[in-house]
Amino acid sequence: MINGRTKLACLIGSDVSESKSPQIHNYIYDKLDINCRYLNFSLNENELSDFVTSVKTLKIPGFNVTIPYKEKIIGLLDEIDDTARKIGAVNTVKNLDGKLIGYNTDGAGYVMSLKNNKVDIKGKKILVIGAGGAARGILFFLSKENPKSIHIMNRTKKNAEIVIDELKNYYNDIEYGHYDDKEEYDIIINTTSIGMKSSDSPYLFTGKERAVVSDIVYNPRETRILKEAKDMGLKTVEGIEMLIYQAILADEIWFDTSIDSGVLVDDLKEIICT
């Protein structure tokens, strides 16, 4: 029920009219009888500024940031958390006492979609398609379960070769990736918006392939590459996981609590898959 003591949280984008975050965050608080509502807000770029001051005016407790925002927030923040820095990409902003500070909890939320579905990272060797925002955060957490060898796909190789660089700081065994070795990779990750509003695919199947594939874009649920690699047997990951998961870390980061995801993201994937 809202009342006068309801917060707002809420998520940010350029278009975010489509999102399926506030059904998440809502289910949540409702079952964890926290008193917040979630909404969507699409801003322009140049209405950045004035929406983190009002974070601070209206006391909100937190926001999400996604596409294209996830390194320009950076800047507008008081506070950057280490594992968000060392990613160079924000998508959890906590308001403490108006500080804002950044997080990032895409990278972990996509390392317990994968694990809740069984599927092991190390001593794999692994394929992510693209260099943005969500990718940095993926490619981080990645980089901590010990896979064989990471190699990154961009459609601008000089993006893909500057968060290389930068992922060498901490992990070694990372480098570009090419078609022509394809089929042997273990796991194949889509971090691309392809296939979001579009039929198109970010990945050529050969019929060679062995992998999981995985794919972050979540709307619609079974993306082309999703699709093409069911229809060879491949074992896939749905990206409505991540968004479950990474929700689920970003509300304990707000609200200072724990929270037990097993029977909530079953329960969800059941309410937004629908």
Ligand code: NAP
Contents of the next structure:
Amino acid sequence: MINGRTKLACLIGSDVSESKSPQIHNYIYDKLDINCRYLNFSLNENELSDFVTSVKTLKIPGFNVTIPYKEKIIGLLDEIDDTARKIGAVNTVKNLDGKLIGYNTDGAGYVMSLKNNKVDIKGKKILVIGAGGAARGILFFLSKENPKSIHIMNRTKKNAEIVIDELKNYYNDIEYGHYDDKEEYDIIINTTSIGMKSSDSPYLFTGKERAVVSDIVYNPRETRILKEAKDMGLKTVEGIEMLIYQAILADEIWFDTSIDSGVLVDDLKEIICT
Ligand code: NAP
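Given the form predicted on its own above, produce the structure of the same protein in the form predicted in complex with the ligand.
Next comes the full complex, and the chain you just saw is listed first.
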């Protein structure tokens, strides 16, 4: 119930009208008795600075940031947490008594989604398709789990090479993977937006794969790469879980609390996908 003490949290991006974040956060607030509501605000780039001032004025406890402002918001914040600085992108901002601190919960949320599906990362050969903002956070957190190797494929090879160079500061066994290598991977991850607005797939299966296949695109819930993997009998992990986990991690940061995600994740998957 909204009352005189209800707080406001929100998501900003260029067009967030279709985002499922309000459903996720408001469900969490209802379940955990957090007196807050969550809304989406679509903003132009020239409105970012006024928005940041409003966050301080209205004492908004925190906000999320999505495409295309995850990098641009950094210059408007007072402090960046070490991990977000290394990743170079902020998706979560906490308002600590007027000081705005940037975090990145995308990569950690993604790794939590793999772990929730009992996917081991340690010692595994991983293929990451895509080298955009989301891939950066995912690669950083994957590398901390000691995989055997990570290959990146991307439409624009140069963009992948930039990401590889950055990650080499923390993890050595990473290189560009060629589409025709036909390596045997243990985990194949799509981080591109292919599959979101079209029925294309970012990966052509040979039929010999034994990998766990994961897509961070969550709309549609079952993208073509996931459907083809399932049809081949491969284990799959849906992007909707990453979305839920990154939201839970953001709420933990804003409200200084520890959230038991187990039941929440199962409930939320059903609620936001129906
Ligand atoms: P981004 O920074 O714009 O990166 C997009 C990536 O997709 C780049 O690697 C780009 O390759 C590639 N790409 C785009 N269109 C392509 C095409 N037609 N053919 C081949 N490659 C293409 O975006 P992002 O922030 O990383 O987000 C990527 C996707 O992840 C989006 O669909 C987003 O909704 C989803 N996402 C999901 C979650 C979640 O919680 N599940 C969180 C964040 C993002 P180039 O380098 O060649 O341009």
